[in-house]
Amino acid sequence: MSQTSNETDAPLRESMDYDVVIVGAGPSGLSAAIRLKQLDPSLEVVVLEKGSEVGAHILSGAVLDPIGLDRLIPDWKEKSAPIKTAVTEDHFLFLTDKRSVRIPNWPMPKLMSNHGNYIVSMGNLCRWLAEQAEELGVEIFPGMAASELVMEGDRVAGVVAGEFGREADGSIGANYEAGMELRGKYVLLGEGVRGSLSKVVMEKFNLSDGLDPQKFGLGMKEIWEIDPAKHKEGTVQHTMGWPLGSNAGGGSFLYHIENNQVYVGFVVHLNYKNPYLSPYMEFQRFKHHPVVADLLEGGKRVAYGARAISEGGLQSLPKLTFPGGALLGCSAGMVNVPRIKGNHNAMLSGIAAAEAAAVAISEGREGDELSDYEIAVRDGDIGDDLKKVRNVKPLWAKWGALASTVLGGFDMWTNFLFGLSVFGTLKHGENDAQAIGEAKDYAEITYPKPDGILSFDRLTNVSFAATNHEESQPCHLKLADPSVPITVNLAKYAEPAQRYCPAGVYEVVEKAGVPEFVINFQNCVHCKTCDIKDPSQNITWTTPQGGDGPNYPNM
């Protein structure tokens, strides 16, 4: 252990050296840690997690394709992994405002089937994976937010983590702790969607040059305990159509997990144009559809959360390696959009990165690029998975839900049967921030008031995310120009941050007749939507101090 400082005016920090430093105790980071120790038990591996515990910031649907877990821990059943609910029924519905139409399963490509998959809590699965990692000797530090990179020349040599005690104005407080520099021969970033350090690395090393912009969705989820008479353990149901219609792409999921619980989720693609649209209120409205309302009647919501989803797929997958490290899983964007699955690819990416890093270290290398990892992802199961579905998202964006179901299904079939597409590889076009239109071109949307039974206001629901931020710290939502929300976004776009945030973080309030932009960062559930959808790209999401944010149970 030594004392170092990354900058001349930075506080003096202690430094710890490892073979591999992993940021993020999600499925990709934990898979990488476990695989490293499987390959070489002598490797020193550390995993940093910004949540108060492993799983506290994990939110996913989730129906898990076990391909990654089978490869990582083949005897996971014997080791009592928290995976109990096999998918038994698989339903697809198209909704109108009052009715539903069942879409038959038989015309769908085989890859869309959930046979052999499991409904899981990824939060609980990550907690279990952390136990497996620690048994192998991996060090896991929860509550340690990695806030900046440590550079040595042109390579990433580590991260700074565990800084606490700055005052609201950024100054050093009485109980300040400078944190530590955790240095590694390689640094693996498994932060999830729109990770703050991953974003810095992509910009610094131009990892997305020449590629389509990454596309995103906003996923919102509630856990409900329902009437046992209505519960059908193992049932998976997806819908599209109402209430979004032509306003936005997206859809819903209803997953019947054990203990009479149902995961109720709603996804809105963030390329929507109408600045008056509220993804959160669309979710609340959805639950009043007769199909959903009948299921939930007599039940109670027990948890809520939200998270952005990477949807760009193959066209937006950046270069995965940089000097000294690599991007894992959703930090790069490996979600299969029509399957609504990314956890399997996250785990596979962690395994592949670990294998490349272990070989490099065994050869006496460090700080270079893990080119074998890039090849393994693009030419292996992950690349194959994303290639088959690469046109579904652009088709949806151009033609809407119904047409994309037909055209996308046809395209997936030709890819599955013949390994080719009549469309080639379609482009995504503009990023999601550029997609939003000006308020003058759209009518304001009036949403029904939540009834407190099936639907809830944002602040009430946020209380079920158990989110907490130390209020004396600096706001982790940074404005490049504090005047922009009022002078630009309010004037041109009716300041959509008031509506796209699913946690009520942003408000425009009148003070003495003058509008003022207010950031209630204490409410933040770390979904990153503001960093993505702000039309002026004026908001940057950064990590608050470690341990802050949501405390999800079995999300």
The other form holds:
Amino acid sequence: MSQTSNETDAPLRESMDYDVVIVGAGPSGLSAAIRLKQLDPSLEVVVLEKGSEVGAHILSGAVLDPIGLDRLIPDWKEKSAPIKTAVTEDHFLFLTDKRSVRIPNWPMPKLMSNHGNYIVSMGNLCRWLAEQAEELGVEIFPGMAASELVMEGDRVAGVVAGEFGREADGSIGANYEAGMELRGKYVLLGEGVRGSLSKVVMEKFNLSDGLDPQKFGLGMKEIWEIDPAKHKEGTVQHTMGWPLGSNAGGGSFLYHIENNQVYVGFVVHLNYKNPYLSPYMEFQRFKHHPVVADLLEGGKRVAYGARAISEGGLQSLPKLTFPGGALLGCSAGMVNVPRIKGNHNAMLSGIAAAEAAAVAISEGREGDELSDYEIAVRDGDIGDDLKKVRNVKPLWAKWGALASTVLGGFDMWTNFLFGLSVFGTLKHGENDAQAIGEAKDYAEITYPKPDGILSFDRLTNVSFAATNHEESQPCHLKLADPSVPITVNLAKYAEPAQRYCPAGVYEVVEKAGVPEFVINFQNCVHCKTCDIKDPSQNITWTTPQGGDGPNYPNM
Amino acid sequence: MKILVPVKRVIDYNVKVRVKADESSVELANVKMSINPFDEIAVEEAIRLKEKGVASEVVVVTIGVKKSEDVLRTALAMGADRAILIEAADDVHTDIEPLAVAKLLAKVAEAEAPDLILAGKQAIDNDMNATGQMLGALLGWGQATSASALDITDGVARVTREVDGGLQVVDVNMPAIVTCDLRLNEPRYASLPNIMKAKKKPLTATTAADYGVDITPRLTVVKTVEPAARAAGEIVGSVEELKAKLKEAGVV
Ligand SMILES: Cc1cc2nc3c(=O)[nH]c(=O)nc-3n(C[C@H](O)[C@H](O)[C@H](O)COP(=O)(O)OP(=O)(O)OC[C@H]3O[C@@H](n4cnc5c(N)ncnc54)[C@H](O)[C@@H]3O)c2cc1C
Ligand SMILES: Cc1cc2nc3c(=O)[nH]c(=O)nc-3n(C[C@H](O)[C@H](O)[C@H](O)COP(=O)(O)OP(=O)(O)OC[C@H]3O[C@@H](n4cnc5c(N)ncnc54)[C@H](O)[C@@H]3O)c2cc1C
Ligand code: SF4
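Go ahead and give the structure of the form predicted together with its partner chain, now that the form predicted on its own is out.
Full assembly next; the chain just shown is listed first.
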């Protein structure tokens, strides 16, 4: 280890050299780490994870298409991967407020079928992947947030991780630890959707120039333990329609996983217009629909969490490489939207990036662009997967849920049968922040009060995310202009942060008749929605101290 | 001077503890586990004594499942010199009772001959507040519990104890056992460079059987239940209103 100096007020910072530095122990980052060591056991590979342990910050559905895992660890069954529940039944419902209409499976193109897929906890799968990686000699450091890039000229040469102990005002506290520079021949960013370093890299290297803006949804999820008599292991159910109606796009998922648990989730597309909409309350209200309420009654909610999901698809997929590194998985945005699946592509992208990096290093290269990775993604399985469904999301945005399910289904069919689309490639238009409308043009929405049995108020639910942030540290949610929430957002948009944040972090409180914007950053569950949806694009999510944030169980 | 610090892997204090469906215990599967906060304070105190030149070696020991190695690594990263893992169960739900733990620790103490054992005052999972005291009895050593300050001179540990309604200062001759309370210190962060270095520090893996100690449970858990739900609160506008409400409720 050698020593370098950083900011003037801080003590010296140690530095350590690796072949490859990977940020994020999600499916993409861990797949990259494992593949690198499979290809060349002598490579020095390090993975940094901001969660207190691997899996603590992982939130996914999840129905897993095992294509990525099959390729990475073909004998995953023998190695006791935590994958126990094959999908046996697949229902798709359209909801009205009291009724549900089952859409038969036959008009759905084959790519929408979940046959051969598994219901999994990605949190647990990542914990298992981390064990596999460590057995191969990968160094994994949970509780370490990568907070800055290390630049060397025009290339990314590493990251800074593990800084602890700054006081709320940013000054150095008594227990201050400067953190460390981890330098690599290549730096792979597997931060997942709206990664904080990925965002910096995309801006610095103009990776999204000329592309459609990235689109997002907010996914919220609860784990329920239900009456064994009602539990049907292997059943997958998706719904569209009520309660969102014409207010927003989105829908629900409900997966019966092992141990009498069900994963109940709700996704709201973040291009919604009405600033009074509360994605969280839509989710809570949804659970009172008879098709859900009957199932959950007598059960118990055991965990809650939220995470944004990338929905832009191929039109928004940025350039994946930059000098010295690459974007993996949802750091770039590789979710197949109608299938709501991104884990398989995240894993495939990790594998592809590892293969490109291993070749480059074996040729004595470093710090350049891994263009073979870009080609492998676009011309390989990931590109194929995303191409067939590229028009579904713009159709949703344009035509609403029911009509576009039909049009989107038709489009996917023609893609599936003929490899082309009657629509060509549709555009997304504006980004999600710009999509919001002015408060004066919309009516307030009154949501039913949570009953504490099926539905819960936000703060109660947040306590089931087991989130925590050391209080004496600088707030990790940065406002470019601290006056904007009141002067612009409140005045024009009724400050929607109060409602879009699924953890109740943002509040507007009256103090002596004057509205004041309050950020309860301790509650943050790292979903990244504020960084996406703030109408003024005034909020930047940065990493808090490592180990802070939610402590998800089997999310 | 050598210090022995027993550390326990417990359910993380941020986790919303949940009772298992069969009411046999709390749910520990898929749950985030960490070093018991009071034990972290004990480790910190031991390291500070070493940094001050009072102690020469800090040894940490844990008893539990193999995974408990994690908390030993944390202690090593904070600055302990070496670690002993005593594997005593395959399933995290198996509770090793305080007496069994104390007996195992007594064996370790015999082998290691420390001058001071610094433990947590209690583990935040079972809240037994018993292990340190039992160990004191088994070894026949002096003990001081719930320490909020510790000062060592000439083979005597002066311990400030937090007791109901104030502080009590006691002197114990060493070797002694001191259990640590919340206000003793604020533990340092395990820094990344130190975590890296800790991977290379010595860790001895043993099993309960190696010590010839019977760890069969002597207690039977009849049932584990969640506390009754709290009634909803009410926000009052003024002290007057509060007084009225309290009268109404018949509490004042
Ligand atoms: C509600 C919901 C339901 C979904 N359902 C499904 C489904 O059923 N099937 C499916 O295939 N996909 C599903 N997805 C999509 C899938 O979860 C993502 O595509 C996938 O998680 C992407 O993997 P990743 O490795 O890119 O990122 P992530 O899984 O997000 O992992 C990123 C990791 O990096 C860490 N990290 C981020 N930044 C830093 C930093 N600066 N320093 C250190 N660590 C950092 C994070 O803590 C996290 O552990 C769903 C997503 C959501 C939100
Ligand atoms: C590692 C660890 C060590 C600990 N050590 C100690 C220790 O040494 N000593 C100790 O005492 N505790 C200790 N605790 C417990 C911890 O300090 C308690 O959780 C804390 O005291 C709870 O206080 P609170 O006011 O936040 O709790 P709350 O439950 O929020 O409040 C307690 C009561 O205050 C009233 N109240 C709260 N808010 C309001 C309001 N807005 N209006 C009106 N009434 C209100 C209510 O009657 C409520 O029941 C420890 C915990 C941990 C994890
Ligand atoms: S503050 Fe932002 S990132 Fe944190 S939970 Fe709220 S919306 Fe999500």
